[in-house]
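The chain that follows stands alone, in the form predicted alone, written as structure tokens.
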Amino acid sequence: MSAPPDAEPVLRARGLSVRRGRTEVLRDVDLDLRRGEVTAVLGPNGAGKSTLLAALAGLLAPAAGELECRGRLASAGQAAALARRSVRANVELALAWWGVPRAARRGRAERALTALGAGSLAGRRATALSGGEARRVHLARVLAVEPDVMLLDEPFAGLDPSVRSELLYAVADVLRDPRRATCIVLHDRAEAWALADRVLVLLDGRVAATGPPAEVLERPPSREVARFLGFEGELAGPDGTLMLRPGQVALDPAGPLAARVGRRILVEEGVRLELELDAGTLACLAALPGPEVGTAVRVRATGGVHFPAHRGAPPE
């Protein structure tokens, strides 16, 4: 359950801007992190996601704006850099750095490891861990600190799909805590659906959308955000443009739309078809073998998001 909308933020940013050299990487960002709420940050490469987390953690000085944190903050970067010691010792080192009394370290370390499904690894050397195991220990170090604000930068990056899924399930059980606010940078919108109470989309260093996952991911506020979130197809009409994801388009001999296959790409699920219509282009998935390039087909589209013509031309 997400935090009440009027709950006092544990961390608040207003007008936050960050420069790297002469380049303004982050521009005028407003963000509230509340206890009991998980906020996911999405955006393409170079959008400023990691810069935002570094600024919230105090690792980068803002060029402008205000940042206020009312509690203890701990963060985990993308790299699981572990000391050449046992797994338990790695977590205890983090607790020692935070000033946790020696007598309390072992129990807190083991509870954090167990919560992330890594309890059986406590006595193993960190150098003997797989990538997924090392990432669990990396996250356990932050969890053991019991921070008021937890910042995680792409915790699933670089993992094989099966390992990624297992870690996602483990993290989903422990991220949400009524005592803690969590902000997590993600690369995949499906992960945001699974984990987040609130989604923030960064494009070109600015907040392009923010709100509950169902609102942002299914009803994006602009064409630019819609394209980033996978609404690849566009059909122009007299009253505006309808944008659709491939999953909202299907081949149907009785479908109302006439199209021609312009391109086909084999994918794990079958074949991805790029379709050409008089009103625009669509993409869809079909079972193998699927129609060949140049084939005339009928298409049915359901759902999508409509942008009225008065909103102007699509952004480049």
Contents of the next structure:
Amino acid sequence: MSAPPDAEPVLRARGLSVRRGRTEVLRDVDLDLRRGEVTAVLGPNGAGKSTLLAALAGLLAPAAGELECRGRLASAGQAAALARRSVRANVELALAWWGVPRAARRGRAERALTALGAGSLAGRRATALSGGEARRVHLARVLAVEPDVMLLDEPFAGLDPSVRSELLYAVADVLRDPRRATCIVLHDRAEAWALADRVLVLLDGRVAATGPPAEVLERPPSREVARFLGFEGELAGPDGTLMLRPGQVALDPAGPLAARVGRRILVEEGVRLELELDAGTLACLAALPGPEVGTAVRVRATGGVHFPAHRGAPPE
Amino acid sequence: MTFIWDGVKQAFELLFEGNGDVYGVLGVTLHIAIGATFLALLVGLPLGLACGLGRFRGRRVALGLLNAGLGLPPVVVGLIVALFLFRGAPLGGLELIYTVNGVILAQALLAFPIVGAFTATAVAAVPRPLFDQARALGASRPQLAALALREARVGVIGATIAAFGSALSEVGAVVLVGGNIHGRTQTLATAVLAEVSAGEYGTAIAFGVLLLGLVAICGGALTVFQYAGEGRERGGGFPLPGWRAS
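Please could you give me the other form, the form predicted in complex with the partner chain, since above is the form predicted alone?
Full complex below, order starting with the chain above.
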């Protein structure tokens, strides 16, 4: 459920810059968060994602820019730090901090825990929870307070893949709420595609791309963003560079491109090949056993994104 | 050994024969220890919370002063307090010299750094993200303080035990400020000193045994309270210092 594009943002940042010591870690960020919309912030380590969230939450003072929030804002940090009491008491404590009357706390706490699949944990000691369970309770605290803006900083960090995907499904169902704007910092692109209506790619403290996930993935605005989004192959041509994801490259004896296998790495799906061509390098996945290093192969490339030689943006 | 055993027997006789003097000294001892611990908590807890939770300029200096306060020589503190409380001295008008309240004041001065320093250590050991999360969800300062005290309760109660033990067992400041007046400001610890000075070793041992019993009972009771509901959980605490005697 995405917000209509003309909906009034509940949180608006303009020209936001944040310094940590003498280093400017966030520069000139514009961002609108609208009710009913989930915005994912993506970027490599050190790009300024958590700093952006801390600044939006008011935990870090901006060095420049404007920040306007029309409502109450709640954030969940990366660490699922819980008090040494029961799970239910932890959520009720969050509601007390938020100013919810005592009589309403129990019901809201249990509803939030149930929504995140943690209803059965209500009576357990928080210190006896597994990492995934603690993360559910951590998110339930923020969900229970029913904020106008919800900020989540890498809610799946540090979890093993099976717990991660379970929690992802649980969160995907509850994140979209027409009453609430959500901004979620993620490290994994696939999670962003699953959860978000909009993505914002941060590179080196600046907004490098923003838009609906499919649009940003199909038409990354620069080579840097394309590389970050998994366009690992680069073929140079007279009119620019073609960048391709591994899924867009396939071994094909009748393919138009000649290549040599430079490296092979066994992966879950088969074998990942790094291919050397006269015009550049490509990566692709192949079924086992796959060609050995040094083997000459033919490949076919489908799709990809083309960047003209004279500028960074792809053609219209 | 016979000498000590006789002292133990005498202690029980003094207790169970309803000796009014002994109960009087016991009462004064508890009065001073409870009063001094209460005052020490009143001053030491906010200081410990501020140093453990806060990020203000001068925090390290404050922590350093609190830690230095752990080694305050009771005799010197007693002397300074007495010099301020003597008639004609700046605080002489309060008429606290040679009174129980004067002794409570001196003992509180010795005990508040214990509460402050150990509370700061215990609160600083609570995971910082918990406080960040509480702030992010709108917790007020009193709510943060309550959260910190509850999360660090093992350490905070440990600090209280240490302060109470110090107030029970201390001698130097009690003698200098209270005058060790039998029936008024004499405590079990200073009674031991008085009996030894009078050559009454048996009675001194008896008072000593009573003092040890009181320390064990009060310390034990507070320890039970300290770990109530903790189950197998531990943490937020610190190695308890020994009972300080001087």
